[in-house]
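Listed next as structure tokens is one chain, alone, in the form predicted on its own.
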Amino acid sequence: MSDLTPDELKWVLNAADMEARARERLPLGAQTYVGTGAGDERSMADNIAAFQRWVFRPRALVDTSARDLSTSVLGRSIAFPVGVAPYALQRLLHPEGELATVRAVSAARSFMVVSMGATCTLEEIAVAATCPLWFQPYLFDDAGYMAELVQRAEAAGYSAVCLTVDSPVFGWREGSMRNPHILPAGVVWANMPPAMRVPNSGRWLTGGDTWRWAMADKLTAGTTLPLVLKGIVTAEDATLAVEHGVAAVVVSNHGGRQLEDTIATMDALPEVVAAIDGRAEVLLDGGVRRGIDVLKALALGARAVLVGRPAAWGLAAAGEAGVARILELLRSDLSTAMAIAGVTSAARVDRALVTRRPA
């Protein structure tokens, strides 16, 4: 099935609309890959529901006619506080894969985290980008190849290493067990160790469950790039992250794809922000579907958010244009929410803007 046309995209008004249109275009295995989580998928659902546990306290008679949505992440300016989260196998969803995504992100003047499981090489993605890029490696036991990947990212102009720490082993994903995805002919894991690049091999990285904090220190020692830890949901780990010199943490439970019944990211955000206490940047990933979600996360102390599934559905539905549409919907909804809530700057959102929903 062909990509959505511009006229059709005009009637996609939110992430749920895009998901519905994407599912029409994807085989069952690809739908399952994007749309399912671990166990009974309670964590996946709770990430979305957690935003409803916070409500706005909008201020009246504030001149918001000159709203500024821009901010920065790790010193790099972005037009609005929404980046694209790392997710693998983008050519499973669209022939142009990560290249389409990075072009859309670049046009939106945002930033993108590139998965180690990408179907384009780190260098190919960097050539197509005019936006900040972070490289996201998984935990695995080949220190030499890990160092090689990080060196390649640094040489290609990436601005951070975003180590995913919530995946020591592959999560229990029954949906994918029942309906495994099949990569199209010619599509490979472009940045995986050579023995794993063959599609549909059923193999995965090993040794992730042996990682300790000292190994993250060793990774940092081999690069000038700042280290970001993705998958932090407790004050204890946030404190350790600062002690080990990380530049930022991403409050994330892997979109509910790893450990069932992990705390929702919006519920974890306040304690992580308090523990970090301004000593590193804090981002949030998981459950963001609307611009109002972005504004709530900013109010609770996130500098920016990352979106995964909405961008994936956009890619599947219309390639670069679909990702661009998702980003524009989030940007427009955020701008509208700021105007009504009395917020003039996305980089300076007051914690007083939100409160827990009354029982």
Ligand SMILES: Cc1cc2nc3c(=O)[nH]c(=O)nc-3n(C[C@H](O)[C@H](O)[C@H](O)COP(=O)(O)O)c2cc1C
The other form holds:
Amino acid sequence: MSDLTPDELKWVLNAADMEARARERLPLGAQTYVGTGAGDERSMADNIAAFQRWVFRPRALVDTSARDLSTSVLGRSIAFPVGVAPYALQRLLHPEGELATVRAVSAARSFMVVSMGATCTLEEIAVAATCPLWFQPYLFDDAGYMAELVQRAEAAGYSAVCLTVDSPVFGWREGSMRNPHILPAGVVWANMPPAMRVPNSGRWLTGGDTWRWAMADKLTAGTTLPLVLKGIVTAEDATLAVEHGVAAVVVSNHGGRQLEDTIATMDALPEVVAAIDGRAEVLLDGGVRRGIDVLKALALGARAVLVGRPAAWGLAAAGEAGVARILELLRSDLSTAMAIAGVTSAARVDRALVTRRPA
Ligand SMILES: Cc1cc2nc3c(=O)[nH]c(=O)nc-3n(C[C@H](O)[C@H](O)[C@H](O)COP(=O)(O)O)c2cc1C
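Beyond the form predicted on its own, can we have the form predicted together with the ligand?
Zooming out: every chain and molecule, the one shown earlier first.
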């Protein structure tokens, strides 16, 4: 099925609309790859529900006419505080894959985290980018290959290494066991070690469960790139992350795809922000579907958020234009919410803007 036309995209008004349009275009295996999580998918659903547990305390009669959505991540400015989360196998969803995503993200002046499971090489993606890029490796016991990837990312102009620490082994995902995806001919894991470049081989990275903090220290020892840890949801690990010199953490449970019944990211955010205490940047992902979600995360101390599935559905529905539409919807909704809530700057949102929804 072809991409949604610009006229059709106009009627996509939120992430749920985009998901419906994307599902019409995808075989069951690819829908399952994006749309499911671990176990009974309680964590996946709870990430979304957790946003509803916070409500606004909007302020009246504030001049927000010059409201500023821009901010920065790791010193690089972005037009609004929403980036695209790392997610693998983008050419399963659209022939242009990561290249379509990076073009949309660049045009929106946002930022993108590129997965080690990408279907284009790190270098191809960098050539197409004008936005900040972070490279996301998984835990893998081939230190030489990991070091080589990090060096390649640095040489290609990436601005951070974002190590995903919530995946020492692959999560228990029954949806994908029942309905595995089938990759189009020629689509490969372009950055995986050569012996496992062909997905569907049933092989996954080995040795993730041997990782300790000292190994994270070593990952960036040979480069100038700052280290970001993705998958931190406790004060204990946030404190350790600062002690190990990380530049940022992403509060994430992998969109509910790894450990079922992990705390929802919006529930974990306050304790991580308190433990970090301004010593590193804090980002969040999981369940962000609307601009109001972004504003709530900012109020609780996130500097920016990442979106996974909304961007994936956008890519599947209309390639670059679909990703652009999702980012534009989140940006416009955030701008509207800031105006009504009395917020003038996305980089300075008062904690008092939100409170727990009364029981
Ligand atoms: C289809 C899919 C593939 C993913 N692949 C990766 C990956 O390669 N690396 C990674 O760190 N996280 C991966 N994630 C997790 C996302 O980075 C992110 O944490 C999650 O999607 C956020 O939740 P959301 O989908 O509700 O926005 C993936 C998520 C999805 C949906």
